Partner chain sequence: MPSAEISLTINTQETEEDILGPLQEELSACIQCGTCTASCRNAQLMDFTPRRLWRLVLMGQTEEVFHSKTFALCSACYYCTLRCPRGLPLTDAMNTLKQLGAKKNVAEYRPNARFYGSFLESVRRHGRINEMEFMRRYFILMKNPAIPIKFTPLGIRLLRKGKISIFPDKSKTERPLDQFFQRVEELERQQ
Amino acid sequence: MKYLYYPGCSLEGTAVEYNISTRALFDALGIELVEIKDWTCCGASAAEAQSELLSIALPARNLAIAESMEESIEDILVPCSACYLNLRRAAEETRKDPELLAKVNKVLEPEGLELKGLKRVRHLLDVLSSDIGAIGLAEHINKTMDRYSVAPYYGCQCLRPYVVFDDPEAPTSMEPLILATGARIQDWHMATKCCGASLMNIKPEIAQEMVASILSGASGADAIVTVCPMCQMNLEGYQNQISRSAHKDLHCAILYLPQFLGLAMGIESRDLSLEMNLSNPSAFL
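Let me have that sequence as a structure, single chain, the form predicted on its own.
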């Protein structure tokens, strides 16, 4: 089994541990990830403020490069939820709007690229839950995680606005994967609440209040498990400040889903870069 792989900028910077653990997990599952050649930024959240065409053309370039690679691989696996949303939007918008597609291809023409809409953009969680599933994952579990209670956190962008593989209001795709490791699911109601995203940079007092409610809701859990670099950064990077402001200890280990699943598969914590997490993952090291 093979997937084209778009890591995106965060996974080569602030979320490099997400990249490393994703690659380690899929290698252990016997699945090959073929990185898209010469990929570039998807535009993140800044491109649309400058130009709507640019916000489509940037991710479309990566899709066009993917189409020029191995024809036998249909799906592009994207771990970052923001990258997934941008690439998915470019694929969806150009597929339903021939005029937009023509404009995008005009932009891509100097590089000899053309977008035809031949590839399918898929989030990491979609691939893990739909293609591998709890049963497939269980075959690789060799270390029970039954001592842990885990709060699955989906965030916003992997489920909205494109309803593809889960219910955006009441998602459940992560739970069977976690249960397959022997861990318990924390009873909580914050799985889809916004972490504040980029508000942490411009309105930190508001974003920290939003994160505080999420951390408070996970009280009693051994870890919150995420699938988004922005969510991961917000949930684990400000726990000291948030705990001081709330006048209570809101510290909690925040793990990427591939890190947690990788531990259950017997992958060494150093090979999952667990020591790079900003929150304290000592219980899992």
The other form holds:
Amino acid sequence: MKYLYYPGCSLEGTAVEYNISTRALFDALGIELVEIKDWTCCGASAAEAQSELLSIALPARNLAIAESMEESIEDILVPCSACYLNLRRAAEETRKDPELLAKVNKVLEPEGLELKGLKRVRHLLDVLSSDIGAIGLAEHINKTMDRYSVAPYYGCQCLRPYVVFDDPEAPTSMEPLILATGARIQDWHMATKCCGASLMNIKPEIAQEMVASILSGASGADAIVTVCPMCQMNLEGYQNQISRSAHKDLHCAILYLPQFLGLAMGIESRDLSLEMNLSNPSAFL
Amino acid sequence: MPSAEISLTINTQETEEDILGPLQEELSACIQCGTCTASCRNAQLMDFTPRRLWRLVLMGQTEEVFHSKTFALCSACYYCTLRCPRGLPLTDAMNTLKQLGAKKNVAEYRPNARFYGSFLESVRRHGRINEMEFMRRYFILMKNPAIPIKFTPLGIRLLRKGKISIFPDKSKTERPLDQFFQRVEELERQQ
Ligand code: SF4
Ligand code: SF4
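Here we have the form predicted on its own; I need the corresponding form predicted in complex with the partner chain.
Next comes the full complex, this chain leading.
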């Protein structure tokens, strides 16, 4: 099995451990990831706030490059939820609107690129839960995680607005994967509550309150597991400040899902870059 | 070379009503049920709730709409879009207001517009985001020393972990998109 792979900017910078652990996990599963060559930024949350056409054209550029690559691979795997939504939106909007597609292709043409709509955009969690699944994973598990209680955190943009692989209000797709490792699922109510996203940069006080309520909701869990660099950064990057303003200790290990699954598969914590996390993952070392 | 920041903040010639026209059409089926407000985690922080904002848009209250904090506080969680009984594209509508707020250069929205503008300028120059450069650009535009200080504790930890770097590896980041951005701007002008 092979997937085209779009890491996106965060996975080369602040979320480098998400990139490393995703690659290590798929390597151990015997699945090849073929990186889209010379990919560029998907526009993040900035392009859609500035220009409608730019917000479609930036991700479309990457889709067009992907189409010019291996014909036999139909799916593009995207670990970052913001990148996933942008790429998916570009694919869906240009499919619905031929005029928009023509416009986008005018932007792409001088580079010798053309978008035809040949590839499918898939979130990492979709691939893990639908294509591999708990059964596919179970045969690779060689270290039980039954000491741990884990709170799955889905965030927003892998679930909404495109309803693809899970219930957008009450998602469960992470649970069978976590249970397959022997760990327990923490009972909590914050699994789909927004982390504040880019409000953290623009209105930090407000976003930190949003994160505080998520961290409080996870009390008793050994870790919160995420599938998005923005969620990860917001949940783990400000735990000192947040604990100080809340007058209680809200520190909690935040792990990317591939890091947690990778540990259960016996991959060395070094090869999952656990030392790069900003929260304290020592309970898992 | 015109920067993204400058070229995207030029005031348009459109009249005040025209500017909300397409949005009014898109939202005309709103029945003011309030589901969007009830679904919005940020509603209590907003001056107008989402339901009220859509009402103001439909009534053409341009001033109130653009001076409100509501659209700037949308974190694009897509709950309202998912739940609106009329199936209205509400998160996209919030984005449209962000775009117009930047274009109109609305004072209340300027910090946000500068943040996004700095980000896109870095993408335009390098193809991929260079976090250090983009934050530096944003701090300079904001001319407010309190802002970089707020970011410092996290920034230092990221630097220490090697997650961001002051001198990024050029071979990894250089895929300039200046001409790509120019073509987008040209096509948008033709509209
Ligand atoms: S949920 Fe939809 S119909 Fe109801 S008030 Fe909001 S925009 Fe209008
Ligand atoms: S998308 Fe924006 S307006 Fe809608 S519920 Fe989420 S934060 Fe509120």
